[in-house]
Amino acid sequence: MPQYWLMKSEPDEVSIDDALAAPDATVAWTGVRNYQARNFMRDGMKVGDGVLFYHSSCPEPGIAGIARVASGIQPDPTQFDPKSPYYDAGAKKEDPRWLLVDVQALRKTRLLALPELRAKPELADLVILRKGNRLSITPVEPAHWKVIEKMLA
């Protein structure tokens, strides 16, 4: 049974449009530098899982598209690149600290912004809506996924 995830991306780095324009509409989800978010990728994500592609750190954050997990985990090469803003001097190639999955964009949606998500009582427990949540990757309950799909239909 597939699982569902909300994955945040700053549109200045990779937007839903960028993902759709990439070869096979697939991008490597680099730059995750939080252990809990990394562990969600490592321990929970499987190829085919559903993804809410979320634009963050922008004038109007919100769900901008639907995607899927397109690969298993791999070492994130940006951790080894001293020129990358995601470089980690403590990471070792033989024991990588940071991982990535490939994400395939399936479609762009209308922007489903935070106020609209908050207005739905059925989404009250959606992780992204919890106070203090700043994780770049969060699980989405199947019931929440269904409500969001209906909102986007």
Given for the second form:
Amino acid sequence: MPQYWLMKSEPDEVSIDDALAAPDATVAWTGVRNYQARNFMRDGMKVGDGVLFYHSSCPEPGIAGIARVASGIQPDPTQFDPKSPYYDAGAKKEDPRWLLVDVQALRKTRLLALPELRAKPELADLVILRKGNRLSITPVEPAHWKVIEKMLA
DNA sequence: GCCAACGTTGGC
DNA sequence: GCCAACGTTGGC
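Same protein, the form predicted together with the DNA this time rather than the form predicted on its own?
Below, the chain from earlier opens the complete complex, with every other chain and molecule after it.
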């Protein structure tokens, strides 16, 4: 049973175009620094799961592409890099605190911007649309995935 | 730049 | 374990 996820990326850092241009269209999802989001990766994600590639903190936030989970979890190397903005002085090599998965972009879609998503009553419970939600990785219910696929068809 | 809504930290 | 203060996220 495939699972579905929504993963936020700031297009200034990694946009859907950047991901598609990467080798194998695959990028390591570095920089997750929230335990709940990390636990979704650790406890819920499987290779092949569907991913909605979401652009956040940009002029037009919204779903910008479709991707898939392309690897199991691995330690996020940026936690050990003092020069990285994601450096975590408290993380130990033998017991990594932060994890990542590889994400393979499958295709760029037309931008499904927030107002369009909010206009769909069927998506009212989509986690990303709920008030105050800030999680960078959230599960997406199969029914929601279907609605979004239909919007993109 | 503002600010609401969270998450984290640290004193007690 | 509580909770105030602080930091961050992210849409607008």
